[in-house]
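A lone chain, given as structure tokens: the form predicted alone.
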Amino acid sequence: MIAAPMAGGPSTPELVLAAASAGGIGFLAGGYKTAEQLVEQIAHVRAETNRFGVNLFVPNPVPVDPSEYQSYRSALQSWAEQYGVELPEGPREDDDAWHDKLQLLVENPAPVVSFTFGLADQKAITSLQHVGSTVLQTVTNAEEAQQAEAAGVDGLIVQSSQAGGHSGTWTPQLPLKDTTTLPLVRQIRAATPLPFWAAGGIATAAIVQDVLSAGAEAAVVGTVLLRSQESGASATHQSALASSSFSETLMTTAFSGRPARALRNAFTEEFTASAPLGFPALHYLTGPLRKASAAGGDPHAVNLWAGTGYPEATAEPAAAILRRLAGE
């Protein structure tokens, strides 16, 4: 059992350190992060254990056109003043610090490194296995899985779309293909003889088997961890994923720029038809709309990051949930 990363608070040192507890493995996210309160979090985590990974964005920006960010930020505005914040002017956009967190990983070496949103290249690949971390790359299908293959990687994490948050597509600016965990890890079997872990809507104990049987390693559990006591995410976000005002989950760009799944809100109903592509320009623009509704109690101006088996998460300790997920 693999706790995934989470960025932008819900995962935590607390909840790496359960994972091990319960004989899994838990990533830090280092996205969103700085390089330097990326290291404080492994020195949390390394002076009680040596079994966790550490996540990094792998820079694969979608520049936003500018005028439609502007349209955007236009169309955003009656949202910026019911919330009482100001939106950004003009487009950000960053690597998210890759060559610092690189650096400090090379410097202060992990476990296991993973990398999303796309390939690393080989100089970086090659860096960190040579001070004895275990590296996978994030792919969404087969033939990601045969060029991260090539490029080196020690193995992979098969992301279907059915998980929450972001996905780690590479071509983010082209349509996202539906794909389901199972016969997704067929696929990737039949492809590629590197070992490999499995994600997306993995919330039952029958579903952890019937991956591993299929021919994963692992399963990698993220939305059914995040009422966990562990989570840091928030409590607008925890209370959203029990209510039975949220029926379903969908892929929106609205909150990013970026394809992700989550519960369907009043800002995805009015905002994921007319968005544009831009990451991680719309992340930024966005960013004072969901701290705002966050912090209020509010779960409609929010990124309800949730994958199809949210309806499975539970408020209790997340080594007990592994170990359920596990079929102990």
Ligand SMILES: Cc1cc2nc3c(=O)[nH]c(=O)nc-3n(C[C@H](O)[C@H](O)[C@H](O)COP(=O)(O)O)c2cc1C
Second form
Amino acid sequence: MIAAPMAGGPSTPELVLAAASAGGIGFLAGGYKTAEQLVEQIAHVRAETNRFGVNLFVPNPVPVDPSEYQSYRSALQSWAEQYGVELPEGPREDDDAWHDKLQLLVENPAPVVSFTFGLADQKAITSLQHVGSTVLQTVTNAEEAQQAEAAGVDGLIVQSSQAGGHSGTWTPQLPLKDTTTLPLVRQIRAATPLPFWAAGGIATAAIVQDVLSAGAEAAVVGTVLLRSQESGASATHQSALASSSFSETLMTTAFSGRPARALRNAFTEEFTASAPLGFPALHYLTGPLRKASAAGGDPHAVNLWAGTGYPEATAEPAAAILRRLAGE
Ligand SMILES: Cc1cc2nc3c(=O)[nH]c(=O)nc-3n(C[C@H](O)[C@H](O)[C@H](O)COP(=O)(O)O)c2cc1C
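Switching forms now, from the form predicted alone to the form predicted in complex with this ligand, please provide the structure.
Next comes the full complex, and the chain you just saw is listed first.
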């Protein structure tokens, strides 16, 4: 069992250590952090275990159209007033400090490094392999799997659109295929000899067994750990996952400009149909609103990332959840 990387707070060093204690592997989420914050988290985990991975966002920007940005900003204005926040004026684009984080992983090697959002360049892959890291690439379909194989990665994380949070798709501007995890695992097994782990909506021991029987070497879970004792997800996010007021997930670009699966709430209802693409510009645009909403215990303007298995998310120690899913 693998504890998925979950950027934005949920993946704490404690969650990673809990996964290791259960005989699994946990991932630190490098995304959105500074390189310095990531170094600290790595040191914390490394002091206790060598069973961990680090995940990075590969720069694969979806630049926002400036006029679409401004009209989306105007549409959000009444929400900003209601929540008492200022929205950033112009679009902010960046590469999530890619070079700094890569450099830090070359200088402080992690046992496993995984990439999402795009294919890492060959130089990045080999530089990590040279320092002893196992390099995994997140893929969402057979074409991506074959390109990752050609680029020389050691293995794949096969993520279906059932997964909570951002899709790792390399082409966020194209409609996502909604193949569920088990058929996707079979497709990838047929498409490449590389070893891989499966992710997306995995929430019961039976599904874990199914993906392993279909050819995955391990099951990666995110959403079922969001309410665990070690989760750093906000209290607002955790209680929404347990609340009967939320009864569905959907894919939306409304929060970040990149497709992601979340619980349907007032924000996704109002903006999913009209939100433009544009990552990370929309992530920064909606940031103040999301923060204010979460801080006030109000789930309606928060990105409530959740995979399709969210009803199975329980408030327990993470190791107990992982052991149960492993069938122990
Ligand atoms: C809150 C949240 C944040 C996530 N952040 C990341 C991330 O930073 N990097 C990444 O590769 N995947 C991220 N994901 C996707 C997970 O790594 C994983 O693929 C997904 O959680 C598996 O599906 P599940 O949520 O249905 O278990 C995130 C998922 C969630 C729920």
